[in-house]
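One chain comes next, on its own, written as structure tokens: the form predicted on its own.
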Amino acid sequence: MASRNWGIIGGGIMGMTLAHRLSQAGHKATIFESAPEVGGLVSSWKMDDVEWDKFYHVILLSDFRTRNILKDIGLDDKIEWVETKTGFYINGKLYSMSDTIEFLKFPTLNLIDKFRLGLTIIVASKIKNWKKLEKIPVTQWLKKWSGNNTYNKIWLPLLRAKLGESYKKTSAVFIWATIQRLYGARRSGLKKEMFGFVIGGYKTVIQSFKKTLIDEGVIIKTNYTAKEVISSNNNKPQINFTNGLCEQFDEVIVTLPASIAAKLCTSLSAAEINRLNNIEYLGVICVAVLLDKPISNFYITNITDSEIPFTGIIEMSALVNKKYLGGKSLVYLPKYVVDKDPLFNEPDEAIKKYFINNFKKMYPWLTDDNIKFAGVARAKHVITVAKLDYSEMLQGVKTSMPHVYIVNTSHIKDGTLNVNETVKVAETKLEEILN
């Protein structure tokens, strides 16, 4: 394709990756971001004297697409790798489940249950054709391989924690993709899975990525909220903004969530709008807590007790050296909910109180004196629910509007939401468009 002028709506990792690859292919690109800064879900914030990511993120050794981006922007030598541990909170008690011996000693499951749990993970890690799993409910698949006892004690609480009641309509691709991600490095010949982070968190990544884009000639316009995308008289797509300005391009890519893209692109067909509006998202409400001491040596603590409101505990300081966090321990308490959940309308103080009171139940020694900061971050469109035959329901990247494309995280058909999958969608869908 000859050099074209591209407009990209949305300045998250998706939009930035698209602009980067377009620039490398000899095209011009302009990113429009409604927030004051690019970054989207990987944005950072200030927690007193510490600045780190609003939501928790981790890099796996097998995240080759993310690592290629980091190489492009000069940060591949700024990744630190750490072997982490995993915990479970069951019936009011904490257990480690980080190696084979701990797995065999794990309470609440008998030996047959443990064998079937292990078998489930092995079977999922070996499956190549994920399309077949799209036709099987995740509940049915897990019961078949793990049995009812393991399903009820381990899988069901984890499904509820991650998907809310949406687990009932989710296909087995969800659990397959989760296991595939965690076992990806082992399949690529690496002895064990290590978790990594960039020194300074995603703030460092976004700053370097932004500098690289500007050096490549990409124009970045922040505080620009798109109002609509229309086809102009000369058949070029035009973006109208809420500030009254408008710009025309040869090609436009919308990276916003499906239902927002449907409202934005005014001339889509009824069938396209229907497909976009049928994509179901889960949002996240995440309380970040800075503590004066660590709570455990687990990076992830999975919670199977239904009375605890959050999905799990991510202790970032079990991964990130505390010297990068002002000597403090950073913990995330996330809860995944449908975008219409009333919790989204609760004030920050009420959410903090609700989450921290339950946090203290899990760790009774915790007092208010230990808590140096607590903040609430929210995002309404985070994970798409992988329903049965999900990939068949999706709107393609090309639309009925000439030279207008929609590329977003709903196109993650065989993975779980993370930065690597976002980069993969941007790169593979851009190839599709350019070809």
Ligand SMILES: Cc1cc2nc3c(=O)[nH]c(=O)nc-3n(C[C@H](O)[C@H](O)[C@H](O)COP(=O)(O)OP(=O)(O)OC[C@H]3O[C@@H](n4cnc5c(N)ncnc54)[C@H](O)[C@@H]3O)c2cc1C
Given for the second form:
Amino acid sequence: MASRNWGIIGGGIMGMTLAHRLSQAGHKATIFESAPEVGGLVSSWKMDDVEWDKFYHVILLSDFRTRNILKDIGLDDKIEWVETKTGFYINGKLYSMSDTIEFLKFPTLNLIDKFRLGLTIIVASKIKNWKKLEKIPVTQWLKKWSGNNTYNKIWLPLLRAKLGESYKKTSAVFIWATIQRLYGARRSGLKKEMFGFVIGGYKTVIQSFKKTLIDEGVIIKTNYTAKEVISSNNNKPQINFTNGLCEQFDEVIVTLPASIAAKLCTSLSAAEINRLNNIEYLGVICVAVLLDKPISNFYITNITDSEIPFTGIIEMSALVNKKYLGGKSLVYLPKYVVDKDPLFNEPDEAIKKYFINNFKKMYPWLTDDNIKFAGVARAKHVITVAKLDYSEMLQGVKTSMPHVYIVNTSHIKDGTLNVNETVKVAETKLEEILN
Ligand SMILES: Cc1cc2nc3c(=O)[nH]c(=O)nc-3n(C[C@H](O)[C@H](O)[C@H](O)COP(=O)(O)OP(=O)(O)OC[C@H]3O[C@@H](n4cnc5c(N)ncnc54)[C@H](O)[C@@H]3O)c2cc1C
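What about the form predicted in complex with the named molecule, after the form predicted on its own?
First the chain shown before, then all remaining chains and molecules of the complex.
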């Protein structure tokens, strides 16, 4: 395609990657972001005297697309790789599950259950054709391979924690993709899985990415909220903004969640709007806590206890050296909920109290004196629910509006939500559009 002028709505990783690849291909690109800064879900905030991501982020050795972007923006030598440990909180007790011996010692499952759990992971990691799994409910697939006992004691609480009640309509692709991601490094020939982070967190990434884009000639307009995309008389799509301004482009890409894209693009067909509105999202409410000491040596503590309101505990400082966190420990307490969940209407103070009281139940030595900061981050559209036949129901990137495209994370059909998959969608869908 000859050089065109592109407008991109949304300045998250998706919008930034699209702009980067477009300008590398000789096109002009402008990003419009409603927030005062680009970054979206990878944005950072100040917690006491520490600035780090609002939501936790980790990079895997097998995240080759993310690592390519980091190379492009000059940060590939700023990643630190660490071997981390995983914990489980079951019936009020914490257990380590980081190696084979710990796995064999793991309580609540007998040897046969453990064998079947291990087998399920091996089977999932060997499957190449995920399309077949789209037709099978995740509950059915897990019960088949793991048996009822392991399903009820391990998988069901984990599914509930990650998907809320939406697990009932989720296909087996979800668990397949999760296992594939965790075993990706081994599949790709890397000896062991390690988790990585960029020194300074995603703030460093966004700053360098933004600088690279500006050097490439990309225009970034923040505090610009798109109100609608219309087809103008001269066949050029036009973006109208809430500040009363409007701009026309040769091509427009919307990177916002499906239902928002449906509202924004005014003359889509009823079938397109239906397909976009059919995509269900889970949101997240995440309490970040800064402590004066560590709580464990686990990066992730999975919680199978239904009494605890959050999904798990992510102890960022088990990965990130505390020297980058002002000597403190940083812990995230996330809860995944549907966007209509009443918890979204609760004030921050109530959520903090609810989460921290339960956090203290898990760690009875913890007092308010140990807590140096606690803050609530929320996002309503985070993970799409991978329902049965999900990929069949998706709206393609091309729309019936001339030169208007919708590219967002709902296009992740065979992966979990992460930056690497977001970059993959941006790169592959852009290739599709340009060809
Ligand atoms: C709790 C949590 C944990 C995660 N953990 C990891 C992890 O460990 N590793 C990993 O790789 N990934 C992780 N991710 C995923 C990662 O953050 C996402 O894959 C990625 O940030 C998605 O980028 P995006 O551009 O698609 O969406 P977004 O970041 O949501 O970008 C959309 C942008 O559009 C803007 N916008 C919205 N409406 C308008 C409008 N009308 N006009 C203009 N702009 C608008 C928004 O402000 C936003 O900046 C995690 C995410 C969450 C929430």
